[in-house]
Structure formats: C-alpha cells, structure tokens
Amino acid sequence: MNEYLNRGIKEIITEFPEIDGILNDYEISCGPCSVGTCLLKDIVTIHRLTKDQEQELMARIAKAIHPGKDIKIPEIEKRTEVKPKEFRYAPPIKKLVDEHVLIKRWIGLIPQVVDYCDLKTEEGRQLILDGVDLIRSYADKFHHAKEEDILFKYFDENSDIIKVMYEDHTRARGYVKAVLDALDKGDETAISENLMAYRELLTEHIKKEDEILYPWMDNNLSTIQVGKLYSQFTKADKEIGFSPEKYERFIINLEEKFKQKEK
C-alpha cells in the first residue's frame, strides 16, 4: 500500500474506479476535481478524519486495490489531530468563510438571472454587467486576492491542494470573460452556459475551502501567524477602494425582485 500513498488520486481512481465511491462515503469528492494530482496520503491527511475513520478508509481502499489479500494498513502521520465537522475558525479564516456567504447567495440566484435575462433590454444587459462586477470586484478582487496574495503565502503554494484552488480561480475568471464576450455578441445562450458553469465551479470550490482547505490551514497556523494574517487582511480591505456593502445591496435587491416575481 505504501507505493499508492505517493500516487496522484485521479490516477488511482482511474485504475480502481471503486475508490471514488469509497471516498464519497467520507465526503471526499476527488472525482469532479479538475486537477486531481493530490497524493493519496495528502487526501487522507487534510480531510479532518478521526483516527478510526482514517484506518477504516485506508482498509477499504486497500481492499479495493488488493482484493482478497490481507494488507497491512500504513500509518499516516498527521500534524494535528482534529475532529470532523467541528470548524472553529480563527478570526482571519472566519472572515473568508463569512465572505463566502454573499458569493453563495449570488450563485444561488444565477438560474433566475439566466431565466430573467433579456439582452434586448437595457435592464437585462445591466443585470449581467452588475453580476460580473460583483464577481470581479467582490469575489475576485476583494476575496480571492486575500487568498492568493496573503493566505496562500503562508503555505507551500506548490502543494497540490493549493494548486487546485489556483486552478479553480483561473477557470472562474475564464467563465467570466466568456460571459462578457457573449454579452458583446448578444449571445444569451453562451451567457447562460458560462454563468451556470461558473455557478457549478464556485459551489464545489467554496465547499472545498470551507470544509477542507480552511480547516487544514487553520490547524497549521501559529497564534503569531493568525494575528499577522488578521492585520494583513484588515489592511487589504481598507486599501480595496470600494465598499462591500454595495454588493450586499445588489444581492438584497435582486432577491427581493425575484421574490416579487414569484408571487
């Protein structure tokens, strides 16, 4: 089994498809990941499993790889012992989690935006522009920038889990650019497809950060680092050049508009 601990999870799933279902039983969703280069040992380490869960998971994976054989389960060293689903974030990490709330409200509205959008009207075009502004200014410049320019610098940016996050950010920006290109061409179908693709990507991305990446990072930040991180986040927010409340009002107004239309 030791040789498989240092192999990429997507490679292992390709060879042993049953393992994808096993990981899903522990709410570890590696199958949909666009990168999939995380090593098996890292997958186990960062997903906040208890010792018993880790041993149980590894036993099931060993059985899938070596059916009918009695395989010794290797010990995987963890830096911090944690309990699953008990997320008590330090203040700077909690700030990022809280920022996700507004982004999730926006992506929750995307299906209605797509249905409502009429590019023949100024109101319809402005709705798309306002949505893109929220993504580029709030989600990207305000939120993702703190991750890429500050938080990720405290860790090995070449680690697979952080590379996955960078890849997600890059793909998201590509979808947004495609939305604007489609708006210029008056292509409602392309706008719909790219907004829905953005929604699917960000839904999974936020889940990975809130439930996997952030807790893992939080557990490995020292008290001094937490304080420094909080100061850096505060400074970055002050220098951003716009008020996040603008986007909160946009979402509130949009939610109210769609609620009225449902009546």
The other form holds:
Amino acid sequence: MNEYLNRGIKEIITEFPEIDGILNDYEISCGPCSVGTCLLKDIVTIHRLTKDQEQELMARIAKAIHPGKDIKIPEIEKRTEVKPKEFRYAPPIKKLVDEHVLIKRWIGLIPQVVDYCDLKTEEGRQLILDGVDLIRSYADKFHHAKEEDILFKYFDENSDIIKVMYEDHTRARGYVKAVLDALDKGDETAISENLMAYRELLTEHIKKEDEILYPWMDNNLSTIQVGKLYSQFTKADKEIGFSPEKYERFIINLEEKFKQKEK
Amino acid sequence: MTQFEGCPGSQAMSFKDQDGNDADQDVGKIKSQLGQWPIQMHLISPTAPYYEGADVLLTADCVAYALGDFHREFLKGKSIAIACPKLDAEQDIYQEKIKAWFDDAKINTLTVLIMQVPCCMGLMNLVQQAAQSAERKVPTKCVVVGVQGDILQQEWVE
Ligand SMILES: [Fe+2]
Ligand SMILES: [Fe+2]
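Here we have the form predicted alone; I need the corresponding form predicted in complex with the partner chain.
Now the complete complex, all chains and molecules, led by this one.
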C-alpha cells in the first residue's frame, strides 16, 4: 500500500478505475484533472478530511488495490492541521475567490454566447471579441497574473498542484488564441469548440482553487505574509491600467440581454 | 444560580489548580519579546518608527495575563498597543490613532486580541469604525481569548 502513496493519481486511477469513484465520494475529483501527477498521499493531505474520513477513504482505496486482503492502513503525516470547510479566508485570498465569481458568471454565459454566435453580423463578431477581452484582461492579466506573479511565489512552485495550475492557465491561453484564429477565418464551429473547452477547463480549475488550493494556502500563510500579499495585490490592481468594473458591467448587460431573449 | 449575576465581564470565578500539573512548563527564564515603549494607547504615537509598516497587536489589557504564552505566540516580531475598552476614557482618541496606523504608519496587519467577556467586543468595534474611516485597507484579525488562556476564536475580519 505504501508504494501507492508515492504514485501519481492518474496512474493509479488508470490501473484501478474504481478509485476515481471512491475519491468522488469525498468530493475529490481527480478524474477530469488535466495533469494528474499529484501523489496519492498529497491528495489525501491537501483535502480537508477529518481523521475518520481519511481512515475510511484509505481503507476503501486499499481494498480496491488489494481486493480480499487485510491491509494495514499507513498513517499519512499531516503538514498542517486543516480547518473545517466554513472558514473565513485571509483578505488577499478572499480577493481572488471574489474575482472567481465574475469569471464563473462569464463561464455560465458561454453556452448562450455560442448559440447566439453569428459571425455574419458585426454584433456577433463584437460579442466574441468582448468575451475574449474579458478572458484576456480580467481573467488572465488581472486575476491569473496575481496568482502566478505573486501568490504562487510564496509556495514551492515545483509542487505538483501549482504546476497543474500553471498548466491550466497555459491551456486556457491556447483556447483563447484558437478562438481569435477561428474568428479571423470565420469558423463558427471552431469558436464554439474552443469556448466550450475553455469553459470546461476553467470550471474545474476554479473548483480546484476554491476548494483545495486556496484553503490549503490560506492555512499555510503567516500573518506577516498575509499583510505583504495584500499590499502586493493592491499595488498590482492599481497598476493594471483598466477598471475591472468595466467587465462587471459587460457581464450584467450580457445576462440581461440573454434574459430578454429567453422571454 | 442567582437571578441577577451582574456584569459577566466582572463576575468572580476561580480556576486555580484546575489542571494541577505544570509538566509542560518551560524551565528557566523566558525572554521578553517586547520591542518598544510606551505601549498604552493614550501614550503611544501611532507614527512612531516601530509602527511603520509593522504587524501590530492591539491587545485588551487583560489578555497578556490570561494567555500563558503571550510573548512567544503573539508578541514576537510585532509592535503593540494596549487598551481597555470598558474602563479607558476618551476612546475617540484611540479611534484616531488606529486610523493613523492604517493611513500614515501604513501598518502591514493588525491583530486585535480581546477577552471573551462581552464588553471586550468594544475594542473590536472601535477598530472597525476606524477601519471604515481610513482610506487604506489593512488585513485585520480578531483573536478571542478565554479567561483560562485558551484561544476561543481566531479569524480575519471583513
Ligand atoms: Fe488559477
Ligand atoms: Fe484563480
């Protein structure tokens, strides 16, 4: 069993598909992850499980790996005592979580944007350009940049979980570039496919950050680091050169527009 | 229980020798972590050099007596001011000083340590009012200490 603790989760799930379902029961969704190199022991450590839940989960995994055998469950050394789910984020982390809300609202509108997409009209083309602008300016330059250039520097950037976050950001940029290329060629199908792929990727990405990465980081930041991080975020937001409210207005208008169309 | 017990903040309690052993106590002299003087809120200047960009503790007077490991656990590496929200006079001056910490001394963080007794919340209210009037925002944490020195609550405030 011990040897499995140090193996990548995707590898384990490929060998024992049943484990994906077991992890899901504990709200750990490694299946759709794009990388999957996190080690089993790290996954158990980083999710906020109680001691009993952890024992139960490990017992079920052991049973899936060695059916019929009585396996001794190895104890996993906890790096920090993890707080329960309903806790208040430190202010800089809360800022990032709040920014996710607008990105999630945009993601929620993508299926309608795709339906509505009509490149023959100026309005249709502009809608795609405005959506891409939100992704590039708000989600990437404003939000992801704070994660990559500031927050992640407080942690080991070579850790698997942070590498996964970088990789997700890079893939997101790839989808957006593909949307613009498709717009140039007037290829509506490629626009839809890439926007939908972006939606799926970012939905999982934000879930990983909100539910796993951020609570874990929040727990591991000292009071002094929280203050420094907050000042750095405030400075970065000031220097960004555009007002994020512009994108909130764009989303409000778009939501309103689609609501009218439904009527 | 009598019908009227008076103010819970000044109710008499005794918990001497409750857990009787001191096996986990350090031996030898414990070094003070205090790095400044003065500390009383009326006496300090909020723009003294030791507050500039600092991580500041604003502590209710009783806290340091209740918390067994106050110096190492909280005071270490921080600047401090103490106050009593129940007994101190002219607390509007306190509010101005807290605002000056935020805007002028540009402190890094503020940790407010109060006792569990209801009147101690007054110190937290004072901080929140000062924070609202300040232009700069500062991450602020509230720590509630029990009368027997246990940390009852510790969280960032909005
Ligand atoms: Fe991210
Ligand atoms: Fe994010």
